[in-house]
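A lone chain, given as structure tokens: the form predicted alone.
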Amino acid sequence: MELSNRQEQIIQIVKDNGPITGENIAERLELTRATLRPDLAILTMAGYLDARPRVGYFFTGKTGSELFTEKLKKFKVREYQSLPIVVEEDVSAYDAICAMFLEDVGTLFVTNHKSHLVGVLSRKDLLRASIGSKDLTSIPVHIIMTRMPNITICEPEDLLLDAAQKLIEKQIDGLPVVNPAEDGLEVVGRLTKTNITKALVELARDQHI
């Protein structure tokens, strides 16, 4: 987070002589407790400083990278997740294709009758079954998916760092974000590099790095 000069002082004020009341510190500064209330609840939102009742202001000695590192291990793949592309388990792959082309994703979910996770299709799936003559409208998708329990998955309550790192170590496109249901796992969603990026984005801008 890049911080202002004034608050910059209000830091190492508290640094210097923490516990302190806001009065106090308007005090060196020279200014209102009104003219600081912003400034100190920017700084003690961002987690800069704390406050306690009846105590005062004191620095929580972390840095602005340590702030950063932190929040991030708080996000859930359910803030991040998108919707899932499912097709059932006996769509034809040429129609899996099109499907994959018109939604613009690199990673199918296939589910059984009961709307339950049973593969995943990739690109590369798709592209070893339409290599040779094979007619791919008369392939059911069931044939050339990854199944259980060869899928990688996660919850909505994961942590997206966890999530992050079953994507690096599988070195896969996406995953399944699934509930388990009485017997199997219903697909609520999916979480993509994409989505991993868009967190990080989004973090870096409310820090202001």
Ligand code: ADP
Contents of the next structure:
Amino acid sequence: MELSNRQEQIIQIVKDNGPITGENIAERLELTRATLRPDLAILTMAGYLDARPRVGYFFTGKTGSELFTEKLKKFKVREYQSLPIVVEEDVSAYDAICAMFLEDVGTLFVTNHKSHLVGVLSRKDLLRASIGSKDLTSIPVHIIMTRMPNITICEPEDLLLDAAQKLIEKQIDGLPVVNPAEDGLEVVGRLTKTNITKALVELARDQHI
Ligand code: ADP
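With the form predicted alone already on screen, would you show the form predicted in complex with the named molecule?
Once more the chain from above appears, this time first in line as the rest of the complex follows.
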């Protein structure tokens, strides 16, 4: 995050003199304690400074990039997942293509009559089917999808970084976010490369700090 001049000054004072009270920092800057309060709150929340009751502020010693990594490692899938777009296993490839365009997604999840995950359909799965057949209305998606148990999944409480790792390792664009049900997996979300890009941008722009 971009620190203001005053915040840089505060960090320097705490580095040189910590632990030091807010009152004391204010005196050195010839400002009131009240004026400093927002800066101290920001620096503490961002992890540069720590405060101990009756002792004062001290420097945590963490660099900007250490703090960045620390925060990134805490992000959960549920905080960034999108709504899943789901089709049933017996809809046609033609209808799946329409759903992909209408919903503006690159990956569809396929479910059975119990609404449990049975497969994944990507853009290329549908392109492949289009090349191979003239009548897309007569091909059910369960014939062309990637099917369970070969589906890579994640759960809402998983770390975003672990989900990102799966996307890279499997060279895929998205993961279904699932909750285990009694006899299958219930699809509750969609985690794509775009979600991960959003998390990175948000972190870099400090909306999380
Ligand atoms: P595309 O190749 O269409 O750009 P992907 O790279 O996501 O899209 O998909 C490549 C292949 O991997 C497709 O055959 C697709 O069915 C399959 N696939 C996509 N997502 C998953 C997943 N989460 N688990 C298993 N296979 C997947």
